[in-house]
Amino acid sequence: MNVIISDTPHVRKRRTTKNIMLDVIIALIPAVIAGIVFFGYKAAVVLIISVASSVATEFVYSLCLKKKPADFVRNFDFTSVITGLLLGLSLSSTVPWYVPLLSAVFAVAVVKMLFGGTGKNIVNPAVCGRVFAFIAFQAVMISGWADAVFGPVEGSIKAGATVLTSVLSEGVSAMGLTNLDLFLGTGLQGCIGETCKLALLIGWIYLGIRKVIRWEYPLIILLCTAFTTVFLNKADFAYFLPSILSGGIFLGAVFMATDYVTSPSSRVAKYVYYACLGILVAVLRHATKIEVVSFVILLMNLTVPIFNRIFRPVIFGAPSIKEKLKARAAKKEAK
């Protein structure tokens, strides 16, 4: 008899990683769509060239490791250009070619293959990538321009964090555009994944519909997010919406903040964090008046392992905790 030893899970599906990665790489395809549509070419290519650079660097690694290319074919799971495509989108379409090359570098190299590899990250690469960009080239982290495809914006519009800095130095009455530009991406300045919501909404139903993630998880980020926002602006529900869907945060809370590596393991405890991360999200966005979205992920996941440790799950075949309070009351009757 044949004994086969694994890590964890035991419990095998005919769901493999790469099926759901692919799911993932699908649901975005609306997100790449829409942000070459607006930003034209130069988003083709700085998303190309973030793409290339993951899955490039995920294969010098692998034969560093002297790991033959033929494994690395075999083997290759599409985390990389998971990776690739959500640095892509978090990035302006006016960055120099060096940004995303150097910061899906960092991204693969650095934060997912040193750390072992798919599934041994203790943070999101892709965010952490966006997080490097920032800060390695702040000086030409500057947004692009959309061009209004839904119909035309009067006056001068500055959206995505631009709007969102506007929003929240001078009132939601500086936004000088709608919910609705906000919603489609309409004139929009910001960066290539974060402009039309829409697009990221037909993602966030197709990875629901296909059970990649529950259809909650990004709700609970978004709804926190805006009602503190409206708590910390005295009650005023004109902020609800703009809070939103401005900046990165519907990006985020769909596809980086439910990464299954880097959120907690419990629903119970994913329900806390997810809840927390959405009202950090609002109160840092209020205290500092920019744009937060990538650095509360990061830290957010950071605290993972608390999470896990306070919310731990209930051990198969143990008793559950209403079981065990049902037996305590029982005993008590007893007596």
Second form
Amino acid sequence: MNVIISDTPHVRKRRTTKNIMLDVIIALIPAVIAGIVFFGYKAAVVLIISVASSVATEFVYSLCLKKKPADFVRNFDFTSVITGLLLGLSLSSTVPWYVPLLSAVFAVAVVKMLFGGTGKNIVNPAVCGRVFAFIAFQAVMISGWADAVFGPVEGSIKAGATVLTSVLSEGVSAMGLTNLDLFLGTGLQGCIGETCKLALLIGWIYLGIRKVIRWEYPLIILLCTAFTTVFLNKADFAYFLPSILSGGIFLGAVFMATDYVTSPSSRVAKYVYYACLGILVAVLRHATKIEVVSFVILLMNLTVPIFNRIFRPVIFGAPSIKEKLKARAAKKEAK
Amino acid sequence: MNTQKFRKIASDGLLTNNPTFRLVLGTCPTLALTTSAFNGVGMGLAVTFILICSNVLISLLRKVIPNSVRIPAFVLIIATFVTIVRMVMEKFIPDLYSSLGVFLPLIVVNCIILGRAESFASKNDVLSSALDGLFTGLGFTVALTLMGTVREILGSGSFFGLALWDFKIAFFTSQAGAFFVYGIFIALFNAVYSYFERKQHRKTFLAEFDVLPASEKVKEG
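With the form predicted alone in hand, show me what the form predicted in complex with the partner chain looks like.
The next block holds the full complex; its first chain is the one shown before.
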């Protein structure tokens, strides 16, 4: 008889890292399709380059660590595919070929593998890769936002400005697009993945149903951003929808900020963390007049250890805070 | 001075106690000034010159300076030479003077110079101190030049001001890039250093216990 002796925890579900990551990839597929439909073959090229170079970097790194290629294939957990996809989705489709390539190499090699691989990185690799691209190739990144080929491209939007930047600098009346346009991404300028909010919403719902993330996490970020923006603009609710439907907040909230590795572990901590993130996005957007989502996520990632220290998750079987308080009260009474 | 001592001082300054990559001293100019290779060379040579002069003077005065006021005395001596270097540089190489900016007067409180004064020059004779200043300064210069070269080639596509190509990764000229390049260099330097150290250890161990591996024995035979 075969007896398998294993340590706790005895997990009976087939919920592996690979499994979860495949779910995230499936959730990203609508956004990928929308990006390719909106921006043409160039978007596909950017995505392919960034995914391929992410995976290739991880492969080369494992070879450097003298691991066998067969082991690499067996243990491959698709995290670098997601890193590549998210990085590609957060770039404009007009960037030259070396931007996704070098950013992906930086994201995987420096941000993830040098810190110890999957689960050990202190900041989200895709976000850091985007910030790297932003700092390294600033001229290329800011100048060329591609027009989505569908719908009316309004003449009122200045060349090189996204809807968000024009809203930020000239107020919501200068937007020139309806909220529905923003939601569907028609006539928008921006990154490959962040234009079509409908596709991202489908991904969000899928992740929620599959319980990869709790469905309320992105909602907290979006609501906090929206309410803070409204508050900062003298309670003008015309800003409510544009603030969450323009820019990269939707992509960031659903896919980047909810990364397991770089968010606090207990649920209460997560609520506070996401609320802080949302508020910070709105405040910094208001102050700097540019899109700051990736920078804010990077910044908040670094505060995760503090959140983990303040909000300790209760260990299974250990007395909860309520029970501890009760016990303390009982002790006092006994005295 | 015997050769053994000379070799020890030289290898200490350049490798074992390389101020930038092993001791992580003088980080401020290292990170701020290595945007171009020329800046690195300029800063390194300025520090080298001041280091030699201050080491010599402190070594000469090591028996005169009372122990309780030695740090102010060191700073005074260093400040004198820094002022001289500043004036000479402003007159003859104003370009380098303006690009080094505030970091030139800040050499006064550079921890490499103070560190060598405290740990070496105040305890050793004049010739050794001068050599120590020279080699520590050269170690610093080499480190700064290497970092400056890498950052300049990647960050502004040029080599010592000579334009190579149009491809620029502005990340490497930014502060984040400075920390990144610095970290990579420390890692590389320590990897190479520990490789040779291990090799040396193995050699001495084998020689001591007379257990040379078979391949080397055959060679000898």
